[in-house]
Amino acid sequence: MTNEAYKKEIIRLKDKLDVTIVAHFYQKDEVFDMADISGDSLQLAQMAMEDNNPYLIFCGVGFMGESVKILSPEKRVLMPKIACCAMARMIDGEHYDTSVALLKKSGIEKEDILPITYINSSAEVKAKVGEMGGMVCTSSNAKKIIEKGLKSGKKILFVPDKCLGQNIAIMMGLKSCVIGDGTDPKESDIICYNGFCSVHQLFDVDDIEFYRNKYDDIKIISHPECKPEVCEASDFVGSTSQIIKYIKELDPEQKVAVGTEFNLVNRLRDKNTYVLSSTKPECPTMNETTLEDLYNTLKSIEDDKITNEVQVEPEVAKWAKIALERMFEI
C-alpha cells in the first residue's frame, strides 16, 4: 500500500476501536501526524495516564512504552516498533550493580549513594534505582530532582546520561566526574555513568562559530543531552518542550540554530530556522516506526492477535513506579 493508504486505513481503524494513538516529537511526520496526543516521554506517560481508552499505541522507543505501562498497568500498550534507545542501551541492571560495586571500592558505601537515573532507561534500570531509595528525572526537571537527592548528604549516582549531569552540575556550581575517567568520585558531587546520546553528540562548539559567523543576531538553542562545552556557548538550554516554548515565544523574524533532534526542529516553524549540525541529526530509533508498522498494529486488535504488547515483570513495575512516583511528589 501507499502512504495515503496506510493513512486511510488508520483513520478507518481507529474510528472504529477503542485506541489512541500517541507520538514522541521525534518521530517521522507522516507518523506523527496520525497521532491523538503528542508530546516529549514524560507528557507522553501523563497523558496517557488520563486518557480512558483501554488500547494504547505508543509510537516511539521502548522505555517510554515501558513507562505507560508501569503507570497505567490496567492499559493495554502496544508499540509498531518496539525499538530501543542507544542511550537507555548502554546501562542494564548488570551494568547499573558494576558501577555501584566501583563506587565502593573508590572508597564510597552503597548507603551513601543516592541513585538518579534519566527517565531515557529501563524498566529494570529504574527498579534498581527505586530499591535504592532513588528517583527518575527528565531534562526538565532534573535540576529539582538532584537538588532534592543532595538534601540526603548523600552522593548523587546519576545515570545513564553523563552529558545531562554533568550540565546539571555545572549549572549547580557543582563537583562531577565519569566512572572510569580517572578522576576520584570521592571529589564529586555528582557521579555520572559513562552514557550519551549519539544523536545529541553531534553537535560541536564548531557547529556553533559558523552560525555565529554567518548570522550575527541568532539565538544558539541546545538540548542538555549536549556536550557540556555545547551547552556553555548556546543562549538558551531545555528540555523538548522548553525548547519548543522558548521558541514559540520568539519573533518569528529572529534567527534560531536548535541542537536536537532533526525532525522536532524541521517542525518547529517555516522559516529563520537551522540544525545545528552539518549532518542531519536524525534518531535512527525513533524513525524505525512506519505507517506500516502502525497500520498492522491496528490491524492486530481489530484481528484479536496482538502484536507488541508491552509487558513488564510485576516486581520490576513495582519499584521502577516507586522511583517515577517520588518524581511526581517533588
Contents of the next structure:
Amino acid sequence: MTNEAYKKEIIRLKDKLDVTIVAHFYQKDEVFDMADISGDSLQLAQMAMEDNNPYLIFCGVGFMGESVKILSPEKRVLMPKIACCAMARMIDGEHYDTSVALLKKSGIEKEDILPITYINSSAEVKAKVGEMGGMVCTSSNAKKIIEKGLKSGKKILFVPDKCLGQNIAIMMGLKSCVIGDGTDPKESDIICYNGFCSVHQLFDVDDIEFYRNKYDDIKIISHPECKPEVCEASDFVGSTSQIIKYIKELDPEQKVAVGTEFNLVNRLRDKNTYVLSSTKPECPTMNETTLEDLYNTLKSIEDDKITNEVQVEPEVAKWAKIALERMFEI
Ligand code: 13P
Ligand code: SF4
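What about the form predicted in complex with ligand 13P, after the form predicted alone?
Every component of the complex follows; first up is the chain already shown.
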C-alpha cells in the first residue's frame, strides 16, 4: 500500500475504534501527523494518563509506552514498534546494583544515596530507584526533582544520562562526577552513571562556533542530553517542548541552530532554522515506527488479534509507579 492508502485506512480505523494515537516529537512526519496527542516525555505521560479511551497506540520508544502502562494499568497500551531507546538500554537492574555497590566501596552507604532516574530507563531500573526511596525525572523537570532530592541531605545517584546530570549540576553550581571517572564520588553532590544519548553526542562546540562565525546574531538551542560544553555555549537549553515554545516566541527572522533530533528540527519552521550538526541527527529507534506499523497495530484491534501490547511485571510495575508518582507529586 502507498503512504496515502495507509493514512486513509488509519483515519478510518481511528474513527471506528476507541483509540488514541500518541506520538513523540521525534517521530517521522507522516506518523506524527496521525497523532491525537503529541508532546515531550512528561506531557505524553500526563496526557495519556488523562485520556479516556481504553486503547492507546504509542508511537515512540519502549520506556514511554511502559511508563504509561505503569501509570494507567487499566489501559491497553500498544506500540507499533517496541523500539528501545539506546540510552535506556545502557543500564539494567544489575548495572544499577553494581553502581550502588561501587559507591559503597567508595564509602557511600546505600542509606546515604537518593537515586533519581531519567524517564529514559527501563521499568526495572525505575523499580529499583522506587524501592530505594528515589524518583523519576524528565528533561523538563530534572532541575526541580534534583533540588527536591538534595533536600534529603543525601548524595544523588543520577542514572542513566551523565550529560543531563552534569548539566543540571552546572546550572545549580553543584559538584558532579561520573562513576569510574577516577574522582572521589564523596566529593560530589550528583554522582552520574556513565550513560548517554548517541544522537545528542553528535553536537559539538565546533558546530556552535561554525554557526556563530557564519551568522552574528544566531541563537544556539540545545537539549540537556547534549554534552555540558555544548549546553554551556548555548543560548537556550530545554526539553523538546521547551525548545518548541522558545522558538515559537522568537521573531520569525531570528536565525536558530538547534541541537536535537532531526524530525523535530525539520518541522519547526519554514526558514532561518538549522540543524546544529553537519551529520543528520536521527534517532534510529524513534525512526523505526512507520505508517504501515501504525496501520497494522490498529488493524490488530479491529480484528481482535491484538499485537505489540506493552506488559509490565506487577512487582516491577508497583515500585516503578511509586518512583513515577513521586515525580508527579513534585
Ligand atoms: P523530551 O522529554 O525532551 O521529549 O526528551 C525525550 C528524549 O528522548 C530526548 O532524546
Ligand atoms: Fe533515546 Fe537519544 Fe533516541 Fe532520545 S534521541 S529516544 S535519548 S536514543
